[in-house]
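Only one chain is given next, in structure tokens, and it is the form predicted alone.
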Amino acid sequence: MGLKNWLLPKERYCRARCVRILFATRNSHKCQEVRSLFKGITGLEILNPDEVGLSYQGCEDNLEPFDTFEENASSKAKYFHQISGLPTLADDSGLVVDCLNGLPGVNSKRFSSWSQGDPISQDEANNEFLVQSLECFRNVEWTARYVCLAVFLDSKANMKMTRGEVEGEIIEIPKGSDGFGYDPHFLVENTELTFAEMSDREKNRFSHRGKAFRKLVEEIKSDL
């Protein structure tokens, strides 16, 4: 007798009703954050590209050529929806620093000239370059914000988009060992903590990604 026949009727029903959604990212930290935000919806699986059998393709590096978070998030969602046939989540997010005229912005992931052969990670290189870029602005506050645009493309290619932001400031000396990206240098407004010092639950409460995806969950959960 197959596994399906061993399941209780309710279990068979839940498995049959399970909705599979692809999250268009290969960043395990992002995937973990977003899964936690959707776990209140039963019968839903958030899967990354590897989990649905989509191996990395070089063209993925060219999915974010635009000047806005909105266009880049839409570009990723459309690409992964097209090749997978699955309802697809995507986001584009970044750090916006006021005295740097909005940099690194949409180029947050590629802010430094880091390459695969460098002895440090891409995150470390970006953080070092950020602090170096701010050294000539000692006379002003290093105010900044994280921005996230979250997108959901359903099975009929209908798109919904939400935005989340969190204010803060950049600090020169990193604090905390969790998180990723610029988190150790981003001091969250009205707290004394960087994102790298927060638990997953705390970060989801304050973060730009948490805000954007909570809004998106509210918009799409009735459809799921």
Given for the second form:
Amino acid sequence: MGLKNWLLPKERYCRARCVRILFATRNSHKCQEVRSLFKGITGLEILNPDEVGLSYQGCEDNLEPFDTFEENASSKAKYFHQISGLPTLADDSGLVVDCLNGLPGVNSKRFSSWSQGDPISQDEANNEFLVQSLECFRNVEWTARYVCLAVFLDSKANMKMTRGEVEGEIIEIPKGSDGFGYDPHFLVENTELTFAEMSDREKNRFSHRGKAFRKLVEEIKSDL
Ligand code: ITT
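Follow the form predicted alone with the form predicted together with inosine 5'-triphosphate, if you could.
Then the entire complex follows, led off by the chain already shown.
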């Protein structure tokens, strides 16, 4: 008997009807946040590159050479769309700090130049470098925002792009242990909390990624 026949009728129905969408990210936290945003939409399966058989390739490190989030997001989406042939989502995001003239911006991932490939140590090195960089700006508020550009390429490579931002302030002493990246140092505007003190669901309510992907879902849901 084929595998298909072992599935319960509901599972068989689901498999037949599910639209498989690739989320072009190697960042497991981003993937978790975006999956939780798409949870309410039935018939969609959000898969990461490993789940569709695309193991990491060195050339992926050169997909984001641009000065804008828009260009980097569309570059990532186009590459993964081309090699997978699947409808593809991508996100380029980062932290923009006012008194640092917008840094780290599109270089948020590699702000500290840490390059050992271990995401937790890289986040720690980035956070340490961020606080060090801000030390000579004690006379001003450390206002900042996270920015996210979310992209969708459909099976014919038609592109939709949306932007989300959230305002906040950088704090010197980290708070919380959830989230990733700069989250323990990012105090969300109009709350007393950093993103590292919020669950994925709460973070999505306020976050740059939550805002960008909610807009994107509105734009693409009729096509799915
Ligand atoms: P992919 O390119 O594989 O999606 P990435 O982590 O490299 O994963 P980006 O190029 O978009 O993603 O870089 C985003 C960096 O900005 C990320 O590594 C963090 O340092 C920071 N960042 C973006 N969104 C964040 C968030 O929600 N919380 C904390 N840090 C964030």
